[in-house]
Structures are given as C-alpha cells and as structure tokens.
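Take a look at this one chain, the form predicted alone, written out in structure tokens.
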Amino acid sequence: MRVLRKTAVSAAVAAVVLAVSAASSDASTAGGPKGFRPPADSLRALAAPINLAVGTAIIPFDLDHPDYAKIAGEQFSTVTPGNEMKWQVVEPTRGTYDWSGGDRLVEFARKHNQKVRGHTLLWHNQLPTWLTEGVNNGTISNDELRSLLRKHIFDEVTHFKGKIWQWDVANEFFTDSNPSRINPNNFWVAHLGEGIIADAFRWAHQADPHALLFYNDYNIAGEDGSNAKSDAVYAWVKEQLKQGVPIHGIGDQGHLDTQFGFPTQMKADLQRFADLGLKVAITEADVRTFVNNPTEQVPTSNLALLAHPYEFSEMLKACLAVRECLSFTVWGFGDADSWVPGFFTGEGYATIYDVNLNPKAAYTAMQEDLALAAHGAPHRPGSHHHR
C-alpha cells in the first residue's frame, strides 16, 4: 500500500528532483527552452528522464487565466486542444476557416516547449450545422459528403502541418456491445462505409507524413468488463496493418468511474497494440466519482477519496509499463471545468486539481508514481521521436 512505501518514494521523489535540478543547464533535459522551466517536481519533469510525455487537455480555452496558464504550462509537456480542432470550431460556415483557437494553442505550447495532440479529424460529433443540415435535407449528397470530408482533413493537416505530434484521426466508431463492433448507425460510416476510416488516415498521412496518427477510443483497455470493445479494435486495427493503412497508434480515453473498480486487463491490452508495432497512449484519463454536488464536487464517501487517486496510479502504470506508451493526458485537469458533471448525473471529482486548483491526491500518487519509475525503471523508447 502508499502508507508502507511512504520512504521510498519520498527519497525517489527527491532523487529525481536533484537529477532534474542538476541537469537544468540542459534545456531540454528539464523541460523547457530557454527562459522557461517547469519545476524540478512537476510532472512533466519528473516524466522526463523516462521519455513520457504528460499532457492535458485545455479545458476551458482559459490561457488568459494566470493561474489556469501557470499549472498548464508548468506540469504537462504535451496538450490537447478540447475543441478548438474539431471541425464544427474552425469551419462553423461552409468555406471559411476559423484557426485562431488551434494556433493560440500552438503558440502556447511552443513558448512551453510542449508537443501537441491534434483532437480530431474525423468525429461523428461537433460537426457543423451546415455539414449535417445539409445532408439530412440531401442538399449534400454522400459523394459531395465523402469530398469535404477529404478537403477538411487535407486543409486542417496541411494548416498545422510540423506542429502536430500526434493526431486523433478517427473517434469512437465501435459499439458498446458485446460482441463489438463499427457501429453501422454512425454518421460516417452510415453514408460512406466502414473504409472511410481507413480513407481518412491516408489523407492525413497524405498531409503530413510525419505525424503520429491515431485511433482513439474509450473503453478498450478492459473499461468494459468483457474487453468485447478492445478485442473488436485490435481485430480491426491488425486488419488494417495488414493493408497497409498508415496506423501508427491506439488511444485508450482513460474514462473510469469509481464505482466499476480499475479495469485489471489495461496493462495487457496496451501491449498487445503495442505488441502489433503501434504506439499507445491514455489520452482522455479522469476518474469519476459520486459527489454531494456539481459545484463543490466533494465525494459522498471515504472510500471514493482513496479509489480516486488509486485508479490514477494505477492507469498512469499501466502506461509506464508498456514501453510503446509515448504519453499520459488527462482530460482537463481542474474540477470546474470537467465535463463529467454535465454528462453523468451525480458524478464529478474526476480530475487531479479541485474546483479552486488545488492539487489533488491523484496529482501526489502521479507524482510519486513518476519518481519511483524515473529512479528505477529502465530506459524508455524517446517519447519527441516520430515513427
């Protein structure tokens, strides 16, 4: 248990800052270019000695607030933009693009010396009203459909084409059931067939042949209980390898809930993607919880206060376990501005900063976590390398 290794990992923790402190005349070493350096004890520079990139989504679009700026900046070496690359942001009328949020954040992260995960191509939400209005009322036929799809995707690579490290270019096309499938109801796929996934790699490969490109997904780590969702995406995914469709990685969300215990076989199904030559990520993680209320978000039990920074830990393992993990993100890291209190009735808690950010426990048992695998774990493939 935490309590027992207490020593161990208070004496990891300070091996790893006095590395970090030590190499600070390396740049790169701590985390930051010249004129910006993240704390010796944050994450990210406690990942950085073993490759693992840290990052969040920025939810809220809030980089004006200093403080929301200051934990952004300092803690993660990787963002994600929340929404401000999904197709209905940056191109709500039909033919005029809006990049200003997408490249407000990239100038955010190259003044952090961050990476960053384009989120994503290809949704079957936040479209624009004009996409969907038009071909619901059949003013946009499937193959008119099938060619602005290729547009939005070769316009939105091309635009931030050498920024991006890696992008999730298609989201959450298997079902919940079991077994799992491509769930034929998608927009997508219900107008253009299964192979426009496949398609829509392609052209992003197409423009820019140097991102990482991924299939995300929730549930597909044994979130599920059965693993009938992991077994259909690997399935699929080996099939496409086989064809030579340009599939470097799987994202796994991340998305637990308390009440459902941690899924045992993540650490298994993470490496049985990686074991097919892909890279893996976590990139949505939280950990929902029961709460009093939406706006205090304090758990209704003890219990929940010690699964919460538990399933933290343990995901955040599962990752550093599997050599081919390039990167942990949390999705949002401040309860005000979590979206699970909006989507799951009597549920929050689900971040590493409470609603007045403040760290968390999860934010210490990640902490801790990154310094004992920083002191003792063998080296890790380079988390800036491309494929």
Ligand code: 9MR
Contents of the next structure:
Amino acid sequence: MRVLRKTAVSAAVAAVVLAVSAASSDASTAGGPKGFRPPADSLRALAAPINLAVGTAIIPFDLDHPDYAKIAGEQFSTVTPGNEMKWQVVEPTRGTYDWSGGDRLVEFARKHNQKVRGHTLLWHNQLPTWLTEGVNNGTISNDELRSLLRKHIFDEVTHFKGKIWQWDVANEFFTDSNPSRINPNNFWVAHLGEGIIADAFRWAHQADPHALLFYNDYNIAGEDGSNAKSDAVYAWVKEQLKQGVPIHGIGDQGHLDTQFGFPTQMKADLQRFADLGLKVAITEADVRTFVNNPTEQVPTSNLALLAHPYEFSEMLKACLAVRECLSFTVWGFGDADSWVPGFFTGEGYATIYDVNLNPKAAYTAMQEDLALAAHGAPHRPGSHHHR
Ligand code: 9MR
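Write the structure block of the form predicted together with the ligand for the protein whose form predicted alone appears above.
Let us now look at the entire complex, which starts with that chain.
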C-alpha cells in the first residue's frame, strides 16, 4: 500500500514541479533575490505556497564546501546556526566578542533569501569556561551572574537586531520526569531562580521588539509517552502569558527515535500551544535508529528503514496541520555530520540525506507531503457507469 501511495504521490510531485517550472520566473517568490532561484522540486519551493518555512541547522559550519552549501541554500528557506550563536562561541574570552560565525550565517541566509532562527540565548550547555568557572569558584557572585546574562542577551540580540526571525531565547529547562517541572538543579535556576527565564524573554524583547521569541525544548509534544513534559511546559507558558511575559512561540525540537514509535499526540500538543495564541515550530527534527556500522549509517532492520521516512512524514504533517506552525527545521541534513552517533551509542541514520549527501526516503516523503499540502491531489475525472 505504502509503495503504491508513494508512486501516486511522486507523480503528483512531478506534475506540480512541471507546472511550477513552466510558470514564469515569478515563481521566485519561492526562491529569492535576483540571481538565486531554488529548484522547483526543492523542499523550500514546495512549501512556499503555504508559507511554511523549511529549515536546517548548519552543522557542520561548512559553508565553503560546494555540495554542502548547495543543498543548504537550495533546499531550505530558514537556517539555524548549530553552535555559532551560543555564548561559548560568541564570547570565548570575557569581554571579547566573536560574531564571525553568526555574521557569516546571516550573510549566507541573505544571499539565499532565507530567514534565520537564532539559537540560543539561555541554556545550561556550551557556556564559556570563564563564566562557569567563575561561578563555581565564587569569583562571580549571583548578582554579577545576573548582570552578565543581561548584558549577554542585550549585546547579542542587539548585534543581530533585525536579522533574526525567531530566537530560541530559553532552551531545555524542564525535567524528564513524571510529573515534569523546571529543573531546580539547572545552572541558571540554581543560581538565579526560575524567574530568570521570564527575564531573559523581557530583555530579548527590549533589544529586538520584532523578533519572535521562542521557548525551545525536546519531548514536549508527547515524545515522552506520558505527555508529562508537555503538560508542564504548557502550564508554565500559560502562566507566563498571563503575566505578560513576551513569549511568542514554543519550539518542539523533534528529536525522535524509531524504537519508541511515533508520538501520536504531537499534533494535538502543538495545537494546544497554538490555542494559547502562540506560534509553534519544529526546531531540530531528526529521527535516529539503530545502525550496523556507524560510519556507513545503515539501519539494522527493515522495520527501521520503513519507520524512518514514516516518522519524518508524520512529524511534518503534525506541523502542516497546525496553522500556527511556522517552520519545520531539521537538525543538520547529512548523516555524516549528525550529532546522533556521538551521543547515542549504536544509533544513527537520523537525517534526511545519507553519508554521501544523497537524499533518502525521508526526503522524498517530505517532498510528497509538502506537494500535497500545497497543491492537493490531482482532481479525478468523474466516473461514468456504463450499463
Ligand atoms: O548540534 C550541536 C552539537 O554540535 C553540540 O556539540 C551540542 C552540544 O551540546 O549541541 C548540539 O545542538 C543541540 C542544541 O543546541 C540543543 N538541542 C539539542 C541539540 C543536539 O545536542
């Protein structure tokens, strides 16, 4: 069945692509400024008619590699720096900023008519050593830590002001427990209290009132099975909104693993955030599975091979079904560069292109879903019964 469906839809993709290519260069709305036009069958072009941004994290930061840069530019309408806007990278030495990576990404995005997701201002990971050491050895007091954070957020958001579409202001504050709650042992919470999250949003909003400010986390769209983490974030964000905290969106990272099955309430969870008046986004999509050989990235079973495109497709469809879902971003697009094998022993195959940057079945599934979402299925001629 799956195979038949795929064949039929592939024909639909082809038909749409022909129609789009035949149209005049006006189709460049899908594309970009003069001189740059993405292919009609690219993910970004297929998603353009419904105004969904399809994105990728730029990991590795390989914008000089022609094959890599070609895919990054042609397929995606939004980009996220994998690491280049994190505090550790932008202020490796206290008081000395290095914006070079972030600036480079912003320039790449401008050339390719892409929007930028800024990532991330307040997180417990990838902090500069001078900061964590200073806090741990007592030379940086909590008061000073607070003013350092305020300065970090103001300086960074101001530096990129007007160039960032969505900022992941705060990242990964909730526990993976049932019930879930803001982690009291989180570096920021332990030193400055839970209210620091709201302050971060207020500071970011003051620095760039036009950027959309997101709370970003993993397993907050049902991936934990119990929905406990989603419930906790939902209750928290509802309260923040009541207090007037400038939070505009919730990002579900979307790091899935085929061994757990697809989280069927993803769409409902995204929708209930949207019903609070928030935008939503899938911000770091990938689907890992068990692999035979980490360097070859070949799944161990047929089931895994089938589950992989299925889960990408279901996740994309959950976003497509929710009007307020603005963007669907994958966390890197090539298996050779994914973070997964380094973090999950024995797992991999998590992205939509293989180790040689050839598109996988998950890529095709996304093309098909986007084509259907944007253009519908071809109309059938009426059937006449002959007696
Ligand atoms: O992809 C990032 C990788 O290069 C870094 O080594 C890692 C450090 O923790 O962070 C990765 O990105 C993370 C993102 O910033 C937040 N969500 C989880 C991502 C994968 O670990």
